[in-house]
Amino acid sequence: MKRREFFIKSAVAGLGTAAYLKFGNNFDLFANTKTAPDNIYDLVAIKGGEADVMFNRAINSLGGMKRFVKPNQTVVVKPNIGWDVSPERAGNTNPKLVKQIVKECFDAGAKDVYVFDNTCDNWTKCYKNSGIENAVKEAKGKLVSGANESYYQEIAIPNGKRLKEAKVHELVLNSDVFINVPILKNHGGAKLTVAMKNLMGVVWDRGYWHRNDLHQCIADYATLRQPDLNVVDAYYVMKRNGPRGVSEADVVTMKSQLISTDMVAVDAAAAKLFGFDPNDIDHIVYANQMNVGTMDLTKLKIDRISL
């Protein structure tokens, strides 16, 4: 089902509207079984180029991002636009890897191409000083604001247990496909942000999820739909003082990127790059339980490559 047509009928209906991987010092993953076509890995580790080079030979393990983007399709891509800081600061995605994943839709036909998050500080100085506007308008994407309660569309969310409807940004109810492009960062509530957390940058109440069980909230949105791609960026990497962060000694430079259709997978395999145990993330353990996706890597063909 398209997601569109998704949208639209959860609307109506709710409503009425084995490979042993090791990874720098922290990632351990382990790599048994294939669930995708021989030349297709479910997920790919990438370390130590630049963010578009990596994302560049990344793709390609996936099929390539015309396996995602077919011709004359409308395609929202979002980053983390959160925070007014400088990308040194991570906490923001790396717009050198925007502007790549961009260009990538339009080099594989997309129509159009929108950008945006609902970000925590004033929208213009997050969208300005985190370099995601020039780097979007110089690969001729199309930057919109998340800011105003009018762009969003009250859904329902059939599976969820603590959040049973949210606020969905307009763009992500309409467009045929949607990238889904965090950061991996220390979060002082989550623990980590990663691919799941960052869908709170599509809902406009994001303070209910923080009020009722954030963990459960999390993994309740992840229940409605998966993004058609998820690309962890992992370049700059906020230890600690997240989500917004102190300043630059916070950071570490790991130069890494992690790339599935899976959120639960590329989330479990962010949080043992970070240095966690995926076990220890209740957001994890519960869209894995909700059969959103998979923690288990060994069931997972996983490309591992080093630059």
Second form
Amino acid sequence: MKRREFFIKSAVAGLGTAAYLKFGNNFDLFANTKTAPDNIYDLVAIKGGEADVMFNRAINSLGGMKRFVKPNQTVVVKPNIGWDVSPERAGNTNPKLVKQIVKECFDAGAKDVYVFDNTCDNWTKCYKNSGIENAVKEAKGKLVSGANESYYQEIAIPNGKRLKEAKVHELVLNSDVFINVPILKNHGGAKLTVAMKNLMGVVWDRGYWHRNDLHQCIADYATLRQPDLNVVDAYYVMKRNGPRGVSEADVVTMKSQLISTDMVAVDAAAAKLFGFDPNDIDHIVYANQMNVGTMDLTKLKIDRISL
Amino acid sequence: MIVALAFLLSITILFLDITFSLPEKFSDYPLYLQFIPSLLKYLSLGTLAAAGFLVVIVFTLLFGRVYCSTACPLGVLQDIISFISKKIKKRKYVYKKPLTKTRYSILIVTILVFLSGSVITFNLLDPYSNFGRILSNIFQPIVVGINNTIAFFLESFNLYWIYPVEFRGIEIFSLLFSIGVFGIVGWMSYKHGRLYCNTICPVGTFLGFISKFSLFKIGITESNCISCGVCERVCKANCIDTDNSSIDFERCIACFNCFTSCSTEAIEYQFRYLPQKKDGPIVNISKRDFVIKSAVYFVGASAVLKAQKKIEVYKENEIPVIREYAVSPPGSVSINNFTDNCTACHLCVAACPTHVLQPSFLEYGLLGIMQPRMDYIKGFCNYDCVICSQVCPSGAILPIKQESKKLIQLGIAKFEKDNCIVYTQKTDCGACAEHCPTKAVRMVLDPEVNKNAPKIDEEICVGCGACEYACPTIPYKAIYVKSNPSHLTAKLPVQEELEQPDLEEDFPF
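The form predicted on its own done, now the form predicted together with the partner chain:
Next comes the full complex, this chain leading.
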């Protein structure tokens, strides 16, 4: 994509978003959802079911998938596929959840649904052994490589403190809808990886982040563009030795899921679910200060569901 | 010819499989008969499963150098070049005198250097290994380039059918060497057919020597021969002398061009031990002297060169980090075992999915030139991967099982605190611990900076290099793998059980 084309597209996307935010409530008249706008929650926490079942139930509380995906739009789903490990090792997002999200996107009328990650291990092996390749193919989504610099376009981050620019995967820049699907797990450097940390997988030069205050860079990137939806997979949760883990002994079964449009809120809730105080995770605190979202969960309308 | 093309194509595919879609075991079939790798594998393993070179010798003892015309990929490549050359310009071969002195000198030097404990001459002259290097150093980058160009083109239409393949640079010496060999072989075959096989190639000379004793040989039945000279003109080995109605069977590579060209069926396999007229042997003293002297010179030189096996990897850092030895791949047992058996065919380099295996320059010393080493700047060794050990045809990398590989300690991670971001920048990083598959490197709170800093448990470190690869410090790394010249066995990481959470509990927010 040319720089000019990018600016035009982002301007159009921005106007679209603005229009949606301004008149968004009216769209629901046509969207035929059961939930009235007033009943839409800010954050949904759900536990006790299979990943796909929980997602179906939770997305309804957020107004249904049609609130996020309009007919003929292109969607990018960004799970964590960073590691060459099996689903039980909880290094990557639950494939069942990814499959269900892709399916729901198509049901809402999506034209194309792309799935990718800039992996840490060999990408073909990550895609395969995580079970996500199969899941995406079954749901008729398109799995794309994130393993080549040529996919990434340089863009400025005007509000960043340490991270002033980043090379971002073209699919994230070109698509209408961006759905972030992290897995909740322990992390040696960032303490915890959830929604904001998961976005390290849409950029090329991660080394820069590590060199230049990892937490600040994570918060800086989060100022760029909020994903349209964040779905935190906490079905299997890696409690230690993250983000890769050593064996299944690192994993506990929580059978939980958190959904929100607010990355900071969902990360704060995930930290609590994990057993951490969000105030101890620097990037959550920084992002909160930079008004990316709110970490004060008492201000939010939360739907808590046990299946 | 079909057999020859089958060998050539399958070996070519092996080297150019840039998307790694072939099963590893595929390599066993076309590579089983590759003479030098098989010989080395046999010497180190001693199993019949590695005795492809014996099969070659048996075939040679029966029918002459059929290896050279079918199984040898460099030979078949030359045939293709000759074929093209003939299409461009009508070219006729003529009988040429053998360059016996040259080829036997090369053969004897090769054998003597090998007996003195170095495979450097195999490394430089083995036709299969040279072919492999030509493919992996010259053609693979071209294929990657074409693939990536098509991928980018399709991508601009939002089509992601094929994906660009990552290209992590080339080792310049190996590339130049391969271009040189390709140039020489190409020029020789373009002008003179199989000149390379009959003057330089030690395998060709050796099999030619054996074919002196082969049971059947190709000969001219004088009663049928009308001395038309057609066979001489099609003989790419330049070994048919129609003036004297003789065939130099030592140089014959059994391509059978003469069979098909002969209109009178005067050329056929003859049983060798029919009584035949022979000249008495002529011994040329000066020739013998030259051979012995040059052999002694090369053996001496190789011993001197072997003494300088150390090199520095990192220089000019605040704290100089010196890696005394290169890291040899898993399954190679030790640097010595590896360098003694590797012919640098670069199949492992082509097959390595993480690109950690790269051709060396002088990291193993001059005698190990071009033999692959673990390059942790380009990649790291995947914990579960054993592909290099499965494709290696020479036994330099022995076959290993996935489970045992996880305990092979190639080297040990060493930490340079004063190069580490946690100490120099006082910010969090953790990239090394992030990638470590055994958690031999973990982040532990250091009260000095009140940050989590890397800590290494050397016993469970396998030396995969994931930490070194991931370490983002520039220009030099804060963590690196120090080679174990002989590989050791690592301990398994111990894992305590975790308490499972109560699913009935309410959300903590």
